[in-house]
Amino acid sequence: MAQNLITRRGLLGAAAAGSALSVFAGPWKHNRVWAAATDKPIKIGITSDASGQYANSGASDRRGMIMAIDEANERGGVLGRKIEWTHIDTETVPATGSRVAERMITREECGFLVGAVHSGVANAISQVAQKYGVIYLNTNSSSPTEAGQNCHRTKFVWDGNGTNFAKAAVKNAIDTYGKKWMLLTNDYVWGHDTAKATKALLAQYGGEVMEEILIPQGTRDFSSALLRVQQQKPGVVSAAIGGDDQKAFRQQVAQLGMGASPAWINSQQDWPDVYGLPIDNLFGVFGTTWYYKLDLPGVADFVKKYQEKYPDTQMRVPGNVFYNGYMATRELLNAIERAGSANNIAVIKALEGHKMSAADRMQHHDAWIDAGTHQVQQTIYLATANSKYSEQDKDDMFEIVANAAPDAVLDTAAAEACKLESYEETPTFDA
């Protein structure tokens, strides 16, 4: 066993001192029969925000992912092997991310890796996974880029994107509430994605772009851009505005009184970010992928196992954010088992073009991973803030309006923009 660990860390190093990729793939393919015989632990790596921007849904994320590995282990493992785990804060910092997904796999000896929201974190650590060849699932980073021009062959994604809400919410927005449009951006690649893809819904449909203004991360102070908003008197705001700059947005709109007007469309909304939050602060409408209220079956007896987990945690129930952490997490033990190997590229064609039914997810319509993207194809649902809202019950605090089918929401530019490496560019091993 501890031959093994020094060999494969002495391979890694190799790797990352040298530039051709093919020279890297030779060495972990000849010694993968060792690691195929052994019975130690497949070891996955969490990396997941623990602080910054996006550090309550890295939190969320990260439950999400620990209670699919313990539900794992308490049946006795995967391939009769134990699961463990590593985390380490990302930081909400792309250049961060990368020096963790470096370390996980060179040095905490990670087979696979899990975790982000940030989508410039995840696109960072999806560049140091495909190096190495090591299997990662973005759970919770929703730019488009992220299963389009920066796609993977070991990268899956797990959320909805910014297409997808968009197709979900646009043309019924512009015959509501009509064809004047603004554009608040966080001003990084989610932020600027998201919006590229509005902006395409909204000449497709007709549609005005009036004025985009960026929003930069960290912002608390949004004043002077909703001023122009009072000035412009567009009929509609969509924001692309996430973490816990959403949440100081939110409640400076709320307190000038310009929840009900505009119409604002928020193209997707963590659970994390608005937790807590004053009714009269959630406005609008915003996509989701999930929300624990779902008349479906499942949904209470899932809610019931976070409760029994979590007793202690702030947030009381489970959001979407949770919701797609326990969900990647799962489907990539799930496809160990039906891989019979933890090869890496046994598992990714495990995983790849594999569906999953609507009563499994929990959800109104089946889903499935698209081959070609490797992003998870799912039901899109719209949602605002409860009408029949109540002191009594504080965590039900939205109300579904609508769902879409996967087909309904393609994001068919990703699938034009993704190249993913051939399996022979992807350097193979056993985890």
Second form
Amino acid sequence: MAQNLITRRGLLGAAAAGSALSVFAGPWKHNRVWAAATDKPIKIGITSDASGQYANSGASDRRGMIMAIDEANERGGVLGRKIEWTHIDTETVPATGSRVAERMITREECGFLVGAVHSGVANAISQVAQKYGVIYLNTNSSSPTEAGQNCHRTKFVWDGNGTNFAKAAVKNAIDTYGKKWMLLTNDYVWGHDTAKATKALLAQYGGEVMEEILIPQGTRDFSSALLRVQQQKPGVVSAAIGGDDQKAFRQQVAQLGMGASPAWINSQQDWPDVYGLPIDNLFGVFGTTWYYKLDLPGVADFVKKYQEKYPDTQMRVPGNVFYNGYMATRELLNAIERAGSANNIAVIKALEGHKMSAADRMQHHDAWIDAGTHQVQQTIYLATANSKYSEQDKDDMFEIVANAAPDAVLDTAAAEACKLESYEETPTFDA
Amino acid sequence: MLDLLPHILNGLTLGLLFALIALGFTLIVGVMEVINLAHGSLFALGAYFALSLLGGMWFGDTAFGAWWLSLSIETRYVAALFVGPALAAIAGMALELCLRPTYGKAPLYGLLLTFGAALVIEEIIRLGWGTGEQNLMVPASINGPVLVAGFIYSKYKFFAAGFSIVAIFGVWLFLEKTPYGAIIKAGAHDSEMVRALGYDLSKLRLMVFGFGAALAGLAGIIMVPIWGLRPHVGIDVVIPAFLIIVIGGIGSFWGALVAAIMVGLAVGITGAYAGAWATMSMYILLIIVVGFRSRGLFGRKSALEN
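Next, give the form predicted in complex with the partner chain, keeping in mind that what was shown is the form predicted alone.
Expanding to the full complex; the earlier chain stays at the top.
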């Protein structure tokens, strides 16, 4: 008969081994502790899409991050440590986003995660990041829930959100084009939350939602919805359609000659979604956070740097997605410098409430990272198709018609919905 | 009811386009008993070939290139309608040669091989044409809006639907009225008997795969001005095509056509009144049809069931 007896010697040995392990593993919430003064590289996990609906935006996002990392390395790294990066395709699929985040933290030993365009993917990544206490910069996804009900202590959101863009556009559109609106909404979190923000503003300013048509992600043919728009005859159509869907959608509206009437409001327009489309596809008014021809100091140099670094890229000029990827990564590395440590809590504190001058961000107004929601509060631009567009300069597609200060487009609902975990609830992580 | 008419028209148009996509797919399944998961990639490949041809990308700065670009867009477009499918057919035949070792083995081998081929073709497209969205030019004469019963509709979609009718009729004529068609149909029914009668089964399979791939390429050229052209556009195609051949009955020409129209109507009408259900409507239709008739509307017992 097998015997499982615990001897006194065995018990003492196990206790000694346990004590020794606890010294290395660290107490309670430390997932991993590296020596504080280490020359070990800081490893950043790039969690951007290389396939699926947002593959183009993901590529642009990635180029921005890599440029910021390369610049930091050229300066000698951060805290004397080299920055390394690794990328795994998140496929525009939330489940893949979770798996990628888990792998990057546990197997690739990434101390920070950066990137996302799809809000569902960003939310999935951020849950994993919070579980380990790893700081995650959501560069380009803009559902109001990202800095609202799905906010996390370790997550920072860099793009303007659907509410910011809607606030910049809705009132003006009601005054100009009328109160009868139709909504075309991509049937996922970003679309729903952007539409929700638009509906709330319509209610506030006396507008009326005649109908909302939900557009499944991956829709290639919009003719049913466009025929419905013709039947309903709204004054304004507010479209929250993103990624490759947006391209197909724009082409079909233009093909039907519906770009001029009714009025179209696109809460947000990402550069990779329209780049290369004919100019008549760029109908309506839309929001953005940056344009490569903003008449501000530093913009031309930034464009030149991009072109020197990526001479063979199909997109010949940087767009808002690249800009967000670059700015988020640069500010993360700056925050590590300011914190004097790659400890997550120290870096979070360096990021929270951090003010960024308009000149430094090449925008019209100073920006800051909201300490309550972790969203960057920044200038929101309204744009339309460039009326002076010429075939000689095919890249110059936008005409900036207005800019709104961050205060004017503040998403107060996100601030109410966001309940950040406390520092104590957030596992400590030293990268 | 009047409200519904534009959506019925739209659904019919959409259905004809789906039929064009599904025809090559059903032909290959019928004769080869292989579910060709690379069908969507061949669809994309045909469109990319047409893109290169229309823009003269293959000819560079040569004198021929300059002459080619001096031709009207109509001429280049018509040329692309022939050359794009022909090149897709060559790619399809190359795929068939790769498939040969899998004949006689479990269907899973063929399925996996065509799935792998789809990935390879998609990567080739990324390397050759880039990852970005491309626009396949169409002549101005078939582009733009047209007013139908008070509604603005796409002139190009009418052209595409008309073209689909002609192409479908052409395929039907080929299958019904030519000796080659008779051999293909016989092959679909009993390939071993065709071999016993002295026909070269290898050549038949090569021809069918090439023909199916050409139809996929042709559908690509016609569809991408509506759907947009990107490396993974083929994925958008395979799913409706697969649903259509299952609803219609695997290997059935008329089944594919009827099922495509049904799917088009379902997507068109739900897209207008319950947008969130537009994609789901295809699956619901599948469940209803297969629930009542497991082999699809026009399906007979297929070798896939052996």
